[in-house]
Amino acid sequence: MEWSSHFSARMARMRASEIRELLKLLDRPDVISFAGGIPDPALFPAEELAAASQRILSDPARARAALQYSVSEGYLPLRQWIADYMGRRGLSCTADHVVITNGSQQALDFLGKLFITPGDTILTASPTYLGALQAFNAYEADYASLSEIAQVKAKFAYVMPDFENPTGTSLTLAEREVLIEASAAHSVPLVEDNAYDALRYDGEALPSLIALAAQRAGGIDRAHVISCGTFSKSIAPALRLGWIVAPRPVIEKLVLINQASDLHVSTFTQMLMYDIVSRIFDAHTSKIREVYKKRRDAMLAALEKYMPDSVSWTRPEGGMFVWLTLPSGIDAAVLLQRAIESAHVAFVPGAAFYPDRAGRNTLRMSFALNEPDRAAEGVRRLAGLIPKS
């Protein structure tokens, strides 16, 4: 059987993730990896999760519920907790505005399935999150720059307002307000990805785009923003729990998509997550912010100390990433090969994050996994491979 002739046309748009491949380097102790944008497993609340699991499974009634099928919207107490969490970010909503997903990646896939007809244009930043491009590519989307919101007929715009992956940058309050006004004026829905909003290390928290839109429109059901979130960065990624908050007409369609996809997210993991976040969320996220802030500061200090003047980088207030721009003649993919072979350092070449594969002289470095001394050594090694002029 020649299988390729039977695959759908959309498969031609789907590529392997460079990041998934680079994660294999984490198993090599000789490589200092800045590649994976993943949380430090040493910070996972393993003991608390074990205790929560025991509480659920030792209670016959809760155990029966945890191991049974459930509703496609998600476990009601967890959805109520998320609604309250969004309220702390300035959005008045209820559990009826929330659907639980298998991580925020499934949320992006569902939104692609809901909105994108082949050939539709999606507005994004450039660079933008690789996982979003992969999700939308599956539905054969085309792309244009977010700056073209007034010129291009777009199905929706995808935005990471806080500590964007890959650049680490955030939208100012003024930029958020301008984007809300422009998208409303041109009838372009916004999909905001708030994967890192719990990881702010400096500055004051800013209102989410959905909160600003709801305030402008007179309530969430009249807003034109859909918001995605995740527990992967704040609690643990393997539980695969994310969410979508949206106006109820959107939620109703997403529930139908969920029913046709996998029925619902694991009831047990939803109950487990609710037990955890209702007890320790604020204290736990405070702890991990303290650790990641020190690692970010160490990376920025090392970049300042070792990198030549020809290299520039972002200075994020939160999240997990620093974005470097190299001299125009350097291809980061070629540099990566040299870095792994001769310096035992890994990063992600920036072209992966551009819809058109531009930005070949850029790269992403994650500071989440490495202790300060190890990060400084990795930056020193990498800097030694870059011409000083």
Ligand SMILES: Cc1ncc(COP(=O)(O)O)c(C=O)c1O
Second form
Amino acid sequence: MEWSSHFSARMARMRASEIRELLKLLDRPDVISFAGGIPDPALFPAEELAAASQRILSDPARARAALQYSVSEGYLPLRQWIADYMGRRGLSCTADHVVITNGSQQALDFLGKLFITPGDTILTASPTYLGALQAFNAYEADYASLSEIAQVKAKFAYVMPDFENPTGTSLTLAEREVLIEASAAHSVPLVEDNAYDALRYDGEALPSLIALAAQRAGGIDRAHVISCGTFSKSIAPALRLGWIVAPRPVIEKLVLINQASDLHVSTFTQMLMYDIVSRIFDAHTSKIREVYKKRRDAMLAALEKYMPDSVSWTRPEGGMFVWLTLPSGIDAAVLLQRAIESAHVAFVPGAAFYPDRAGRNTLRMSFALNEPDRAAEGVRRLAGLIPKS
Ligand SMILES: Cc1ncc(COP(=O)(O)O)c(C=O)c1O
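May I ask for the structure of the form predicted in complex with the ligand now, the form predicted alone having been displayed?
And the full complex, kicking off with our chain again.
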């Protein structure tokens, strides 16, 4: 069978993630890898999950509910918990404004399905989260820079206000306010992705974009922002639990999309997550923040110590990533090959995160997985490959 002529037009834009391909090469124990943007598995609350699972399955009434089909909106107590969590970031909303998704990656896919007609323009930062580009590519989106919000007719703007993947940078309160005003003035909805918001190591938490928009408009149902969140970075990504918080007209459509897609997220997993987060979320996230903060500090100190003056980098207040800019003549993809072969160090070349593949002299390093000494050694080895001027 000649399959390619049977595939839909949208498949033309769907490519394998360069990062996933890269991760396959990195299972070598001799490589110090800064590549994967994944949480440290040693920090997963496995024992608490085992106990929660036991509690649910050993109670006949809860077990019956956990193993049965359920509503597409998601498990009500978990939706209520998320509404309260959003309340702590300044948003007044109810469980009716929340839909549970299979990770926030599915949230991005659903939003692509809801809003994007082939050829529509989406505004993004550049660089931006590769998974968002992949999700929106499936709906044949075109991209323009967020800075063109006044010039381009866009379907929505995709923004990470806290500790962006890949740059680690955040929007200041003033930048958030400017963005809210500009997007409202040009009737461009904002999709905010808060994947890393629980991982703040310094500074005051700032209000989410949806909180600011709701305050400005007089309530969430009049706001022009849709907010995505996830338990992947705070609890465990394999549970695949994320959410969308949005004005009710948007939620109603998302529920229809969810019904047609996979009916609902696993009832058991939702009950498990509710049991866990209602007991340990604050204590657990405070514990993992302490670990990641030390690792971030170690990486920043090592960059300061070893990198030549020709290299600059971001100083994130949270999340998992530091973003490096190399001298303009250096191609990070070529550097990666040398780094793996001769220095046994890995990172992600930055071009993958640009809609137009620019930024060849940039790279992303995750600090989440390496203990401080190992991170310092990896940075030292990498710095040795970069010319001094
Ligand atoms: C910015 C951002 N958004 C969304 C996701 C998707 O995460 P998940 O589907 O596990 O919630 C990630 C994962 O790395 C991410 O970095």
